[in-house]
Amino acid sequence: MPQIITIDPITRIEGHLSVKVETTNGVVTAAYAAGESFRGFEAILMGRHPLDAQQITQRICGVCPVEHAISSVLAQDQAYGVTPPTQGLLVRNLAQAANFIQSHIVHFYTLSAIDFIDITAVLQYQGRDAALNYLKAWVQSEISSNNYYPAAPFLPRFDGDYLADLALNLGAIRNYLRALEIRSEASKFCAMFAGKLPHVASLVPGGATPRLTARQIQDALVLIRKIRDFIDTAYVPDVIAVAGGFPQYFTYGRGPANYLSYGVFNENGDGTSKLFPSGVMLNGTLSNLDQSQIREYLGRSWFSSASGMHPYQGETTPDTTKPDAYSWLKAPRYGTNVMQVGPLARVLVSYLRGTNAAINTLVPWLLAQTGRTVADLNSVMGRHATRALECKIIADRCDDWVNALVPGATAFSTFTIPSSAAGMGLTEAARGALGHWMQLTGGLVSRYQCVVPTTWNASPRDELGQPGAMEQSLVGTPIASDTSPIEAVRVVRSFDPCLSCAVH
């Protein structure tokens, strides 16, 4: 008989997630995610002015909200013919950017670093950085009093189960704390071209409002070049020694070899050219996204809806009784086609379509680093490898962008908003596909569906009886203790999974 463990919540992500998974001699053989919450953003928007879409849409998550802006004015764009002039679309990929760099940063260091990084080093160091002889008497403190301190909140000590090396614990211990301050200035940087954070002011249909100073250009110039700095001196070379430290994390976690991407980064008013281009792999063969395809199934789901939907046709009825259903989630499909999103689909996207210099150098450097092939990356170290290589393209880039700001440019288009329309916006979040399906009835909102990453990454199984791509990742995975599942956890931060968002 298979052995059942519960870990309920997952701790260290974004909203309520309960994960079960069966085990048959310490190996996980099935796994389920379950999305605990109901929030019905979808029928909160019937019935509203349009306008008020790209507000509400961002308290959908306090973490990206920027890119939920981002997919409605895109959507509203499309429904009222409107394209942004230049310096909209710069403004845009600008803030969208900075909450990408901000996110990767956080998933990194605050969620997921601690998995494998030793916090009691510290109590080693013998040096004068007052930030680590600080965190060094806070562990001594938490040690003595017997608590489990927050760098393991549910786990004892494993021996051997963290990085072994010294320098390495203590290094990645101070970029931890170096992240929260970096982390603060990217959001000052986004700030700066969204008005404000976390639910931003500026993004409008048509482009964005602000009209920036040449003072305000310098600024966010110093600012990512700052960032950059971090990335390349700190988070993508404490990635690459994690990775070494825990080469068997590039088997644990292997997803469906099926891959979406919407694209993200708009380099021309059409949208037909992006820095991370759009695309579909199913195992291993790249096509053009046919955005026809997407479905959303409820055979294991609490809704009452009908399953099987195309966005534009779907709908949002919550049932609490259904008979086997267990997750708040959906679960989209392309086709019937289980997929993973995020970083690793958006690197392997543009890897093979060879359209992006920057990721057909790094992803080569990245395999030879870690001694691995593009396949292994579709695993726990791969996700972290490629969301580090992602957050890198994306702070060179913005430094090009922010030089092509012109001072007091209009950023906006104007439009006219009409009675009767329909709008998609396809975009990305820094955890992966995104879109917003909009449809105007009388000026108003009629019908408004959102599939958001998570949806995609922790969904349900469907009525096919396939599991979703986290419950996919997670068989195979070995479990060394019944009580502490540390591996499992693992599996699934490495999607850095936003329940808020998923259950929106």
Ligand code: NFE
Contents of the next structure:
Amino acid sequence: MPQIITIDPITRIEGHLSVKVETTNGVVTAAYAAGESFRGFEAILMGRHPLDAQQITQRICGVCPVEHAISSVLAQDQAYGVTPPTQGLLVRNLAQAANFIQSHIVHFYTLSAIDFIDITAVLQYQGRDAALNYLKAWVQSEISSNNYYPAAPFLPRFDGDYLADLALNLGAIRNYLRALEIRSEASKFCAMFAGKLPHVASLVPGGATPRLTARQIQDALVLIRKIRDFIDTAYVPDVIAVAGGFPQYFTYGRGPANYLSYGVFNENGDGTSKLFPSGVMLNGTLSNLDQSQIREYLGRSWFSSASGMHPYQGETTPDTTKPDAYSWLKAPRYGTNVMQVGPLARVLVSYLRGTNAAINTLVPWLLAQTGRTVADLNSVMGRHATRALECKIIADRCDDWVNALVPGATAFSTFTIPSSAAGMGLTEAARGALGHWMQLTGGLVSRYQCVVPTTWNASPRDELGQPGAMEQSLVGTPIASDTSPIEAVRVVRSFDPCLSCAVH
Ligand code: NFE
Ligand code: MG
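The form predicted together with this ligand, contrasted with the form predicted on its own above:
Every component of the complex follows; first up is the chain already shown.
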């Protein structure tokens, strides 16, 4: 008889995810990931003015609002037939890049690293750093209280399952605290271009509204150099150290070898050149993206709408009584293929395309540092490591984009809104491929469908019975303790899931 372990809620992710795994002899043989809330943003948009779309869709999430704004304005650019000027592309790239950077740093340090580094190492800290001494006192009081906090898995029951090296642990703990400050610097950097955070103000169809001064551009340069220094001296080395301490996590979390990237960070006006190119990998073979292949299946999802529709035809009608449904996520597929999206997909597609010089250098460097092959990156550690590499590549490129800004230049092209139109905005969010598909009738939104990164990764089964990417990745994971299934949670967290986005 399989043992059933339910982890509900999964902490240190965004939104509400319940994961149920079946284990036989301590190894996962099946997994079910359930998104636990309905939000209804696609329904909220019906009948509204389209210029509300980039504001309303940002409220899908407080972590990746910028990317929803970008997706929406890209859909509107296409519907209105408008192309932003170069300054507008730069401002959009910089706002979006800043959001990736803060998201990746938060994901590693605040959400994931404490699954791997030994926070109790701080008890041996003897220096005078006030923040570290504060943390030391807190850890001491937690341990003596004997509270078993799900958010703080550093209690004695997990002894022996963390990095053993005291210097590495203390360094990572120091960086955990620095990461809080760098995250806020990245958000400040974002707000320089996007007006405010979260839920930015300046991104509009046709480009962006800021007219930057030379002083603002100079300030942005100072900030991005500080952020780049943190990525180079803390984030990337800490991920490599964690990878070195947990080699088995290059074998846990293997998902389908299918990867989807819409491509992101336009380097020219028509979007044909991107920092991370688009592409589809099916069982290792790379082909060009054909967005008409995108479908959303609803066989096991709580919706009564027609299943298997392209987002230009899809609808979102909730049905809480549907037999056999178990998730509020739809199940996006490429054709009928289950795809992984996210940093791993972007880095692998870019590496195979060979168009990004930094990736051409950094991927072989990563493999040499960790003693791994490209195939091993399809794993828990591969997801963490490619996320860190892409964070470095994006931050380094920001330096060039800031230097290309022209003080006082307009970032905006004018447009008129047609009565009837359609447009799609395909971009990438920190967690993967993000698309908005919009239709207008009588100048108002008559259909709006979002297909979101975590909807791809954490989707439930489809009508063919195929589990989603995260569900497949959990299979094969050894679980040492039924009451503390930390190994399964590490697999889930490697996807950086955001269920708020996924159910939208
Ligand atoms: Ni709520 Fe989001 C990102 C988007 S994930 S965080 O990144 O779109 O599904
Ligand atoms: Mg949707």
